[in-house]
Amino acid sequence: MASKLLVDIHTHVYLPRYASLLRSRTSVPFIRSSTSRDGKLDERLLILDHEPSGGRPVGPQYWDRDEKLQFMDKHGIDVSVVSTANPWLDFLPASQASTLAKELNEDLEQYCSDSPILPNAPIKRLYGFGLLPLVPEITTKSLLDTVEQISKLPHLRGLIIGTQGVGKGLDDEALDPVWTAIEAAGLVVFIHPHYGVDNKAWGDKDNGHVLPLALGFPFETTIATTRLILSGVLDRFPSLRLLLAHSGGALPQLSSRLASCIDHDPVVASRLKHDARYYLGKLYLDAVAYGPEELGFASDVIARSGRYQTGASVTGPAVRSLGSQRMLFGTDHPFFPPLNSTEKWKSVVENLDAIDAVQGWTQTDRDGVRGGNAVALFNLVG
């Protein structure tokens, strides 16, 4: 039964405590409240600079658990692994971030622990990614205490982080004790973008948020993960379980170019234990790519990684089926809602259709990407 579940691992929540904080602010990130002409409360979320239309309309679907469950029911989703959305705690001073992280982790545990149990499996419908207070001037002890807290909360199976680390990125050696603790606890680290790339790259034309979201977000993930690889984090922590948003951004497409550049650069040519392409097989990718060809290509890149391990004797074409084992379905709910309330969400329909249409995946592979891989990765057994 568990191998046939539909599990959404990329789905967000703004818990009431977090939403209240955003309402109390007047600069990004914040929730702006006003009254519409017909006297109704109009709340708008602004988490990026220059939000179109004065911000994103927000309501109970952002924080109400029943709304999340109704969305899941409408789309046949059995289980969701929910996470606080960007920008997390990045905008807070260290002392406030530390306190709020622990409070929000307890809130998320409650959100999940009180959720229903599936009728045909001993599995809750909601699990979660905790928060780390990764902000400048935070103490290592505070970070380690929070990792320990998350590891002891039974319905939190990982943690979500951005790309800034404690101010110098995820390749900062100051994070090594944190990676050590996360690896030892067996937690999954969901790496998610927020900052994109320099806005000057998008030019002067008004294209809404298409360029920052479609390109800036995945480019940010690509750069952050490449820096992790180059710094040797995956060599020092070989059991670290990293899950990348948006199917790893552009990293699968650029991984061979990356490997060639490393080989030709004396600064880094001898730094890593393996060819750079090997490390993509150590990663997990969400399947939020919207097209079967993109999913198939990412699957191939994962599948071929074994041949790039130093001393490997693997030859022949990559077995696409093997790569599917590190890919997991996601929706990015509650972002990108349909224009009509009766419609199903394109982020669900298109990503499921893409999984079903990947050439070379067996039905077992598709079932794995839809949910079986998540059941195994997050140990969803109660």
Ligand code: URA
Contents of the next structure:
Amino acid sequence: MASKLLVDIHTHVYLPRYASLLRSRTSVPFIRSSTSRDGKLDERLLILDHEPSGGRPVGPQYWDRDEKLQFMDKHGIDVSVVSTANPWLDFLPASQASTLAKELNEDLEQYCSDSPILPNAPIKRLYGFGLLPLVPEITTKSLLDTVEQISKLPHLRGLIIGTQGVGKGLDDEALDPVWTAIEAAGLVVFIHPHYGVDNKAWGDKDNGHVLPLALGFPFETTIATTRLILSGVLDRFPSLRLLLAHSGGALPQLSSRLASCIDHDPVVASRLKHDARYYLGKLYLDAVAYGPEELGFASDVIARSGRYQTGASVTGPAVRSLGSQRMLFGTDHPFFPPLNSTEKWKSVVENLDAIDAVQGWTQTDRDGVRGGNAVALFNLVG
Ligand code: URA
Ligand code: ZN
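Now show me the form predicted together with the ligand; what you just gave was the form predicted alone.
All chains and molecules follow, beginning with the one already shown.
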């Protein structure tokens, strides 16, 4: 039964406590509230530095648990592993980030533990990724205490992080004690972008959110993960379970080029234990890529990493199947709502259709990506 579930592992919330904080602010990130002429409350979310069009409309779909459950019902989603949306606590001073992380982790535990039990399977409909106070000047103790807190909250099965670390990125050695604790606790680390890349690259034309979201976000994840690989984090913490947003961005496409650049660079040529492509096989990717060709390609690249682990060449139809085992369905809800009212959200339907259409994936592979892989990764067994 559990292997046939549809599980959404990329789905966000701004918990009420967090939404209140955003409402209390007047600079990015914040929620701007106004009343329209007909007396309706109009709330806009401004979280990016150059937020186009006066901000995105926000409403209860961002914080109300019933709305999350209704969205899940509408799309046949059995279970969601929910995470706070960007920019998390990145903009707060250390003491406030530390307190708020603890409070939001408790809030999220409550949000999940009060959720309904799935009919026919003794598990809840909601699980969560906790938050760490990853900000400059935070103490290692505060980070470790929060890892411990998350590991003890029964419905939190991982944590979501951005790419800033404590100010110097995720390849900062200061994070080694944190990786040690996360690895020991068996928590899944969901790496998610927020900052994109230098806005100057987008030029002067008004292209809405397209360039920062379609390109900036995945490039950011690509860079952060590549820096992790280059710094040897995956050599030092071989059991770390990293889940990359948006199917790993451009990393699957660029991993052989990365391997070649490493091989030809005297600074790093002998730094890593393995060929760079080996590390792709240690990652988990969400299946938020919107197209079957992209999912198929990413699964090939993941499976190919086996060649760099065992030396044996991996070929034939089984290759794609192998790679599919590290890919997991997601929606990015409540972002990407349809512009015109439709029964189902295109962003969800496209990702489900893509999973159905990957050439070479068997029905077992599709069931795995739809939910079976999440059941295993997050130990959703009741
Ligand atoms: N836009 C965001 O700001 N965050 C997401 O996760 C998706 C879209
Ligand atoms: Zn997201």
